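Here we start with a single chain on its own, the form predicted alone, put down as structure tokens.
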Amino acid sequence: MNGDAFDPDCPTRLILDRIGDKWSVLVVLSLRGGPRRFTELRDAIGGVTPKVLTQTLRAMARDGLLTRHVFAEVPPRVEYELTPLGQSLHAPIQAVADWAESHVNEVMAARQAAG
């Protein structure tokens, strides 16, 4: 069964609210090279609180994005990897994230334009 974007009870709403965040759509990015460690994404990013990027990974392995791997060692050490359904979101982000750095001039010179 496929979902309904454009129905406003179909559960599609809840995965573009997540594909659509700014901070997932950059931890997609940020994995696209494999697992990283908590510090490593939130240094690749930038501008993100810790609470944040906490709070996205969670919602984001809750939703099957990317799985959280925790290695018995002392200190602990946490990765970060996409799962085979986050990876498949890595194609069409990126031609996203490609368009708005192409364009970014364009829509800021609007923005200014409209005051």
Contents of the next structure:
Protein chains: 2
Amino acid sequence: MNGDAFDPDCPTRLILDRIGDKWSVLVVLSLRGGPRRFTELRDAIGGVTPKVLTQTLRAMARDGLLTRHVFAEVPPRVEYELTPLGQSLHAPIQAVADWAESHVNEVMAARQAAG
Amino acid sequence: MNGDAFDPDCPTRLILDRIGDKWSVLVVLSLRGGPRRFTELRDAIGGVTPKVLTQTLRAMARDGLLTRHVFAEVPPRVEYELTPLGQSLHAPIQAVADWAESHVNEVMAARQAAG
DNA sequence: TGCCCTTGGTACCCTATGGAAACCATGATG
DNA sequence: CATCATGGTTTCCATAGGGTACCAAGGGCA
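Could you drop in the structure for the form predicted together with another copy of the chain? We only have the form predicted alone so far.
Let us now look at the entire complex, which starts with that chain.
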């Protein structure tokens, strides 16, 4: 066993649960190019509701993956940006995304065959 | 945009949702060393209930990630094994797991600081 | 002839989470 | 005075996840 991610009380497991969340993955991918505003993220990530996006962003900020910068303007402006820690997560996540994209045909074929 | 994973109707997104599931990730890691029985998996992956493990394994089998081999014995014996497709998923997932393990301290520190 | 053991699940129930839709506060602008 | 835009919040509901109990089929054994 090269890790203790299998122990449910292990911190590594907690992290895995968190970054394994689909919305977190899409947020990281969506912020790889630089800071973005709330509405930009909501529009970029199809299908996410504001409530869940807020929850995801707040949780990621708590975990030090991104920063939330509020500008005192009207209408309000809030920018989210990956921290260096969050940026370091981009490569592994991109690897998974690449896998998904290059093997989607095989998976869909298997799913069809299995009905 | 180098991918269309942001479109909720895109197949890539479906795959991402699926392999982003924490139990699927742990199953892949748990099967990297060869086939294992249901009970072995349940014991190896701390905190998983049989119901959820069954759901996860069936879904992964449908998607062609693993095979389910039932031996006509008593007591029953069922072995799960990664397909080549499932094995190809191991590297990207391991990358994420490695990230979690090497950055767990930073995340936990941030979480503490943010309360 | 019962009786218990093991394995790989199901069945049932309850709670937590996710999602849909509506609403809100603020102040600039027309 | 009404409207618009932004970044959410609130409310409600359906679904998924998790806990616990239970089951079927033989084999061993007493």
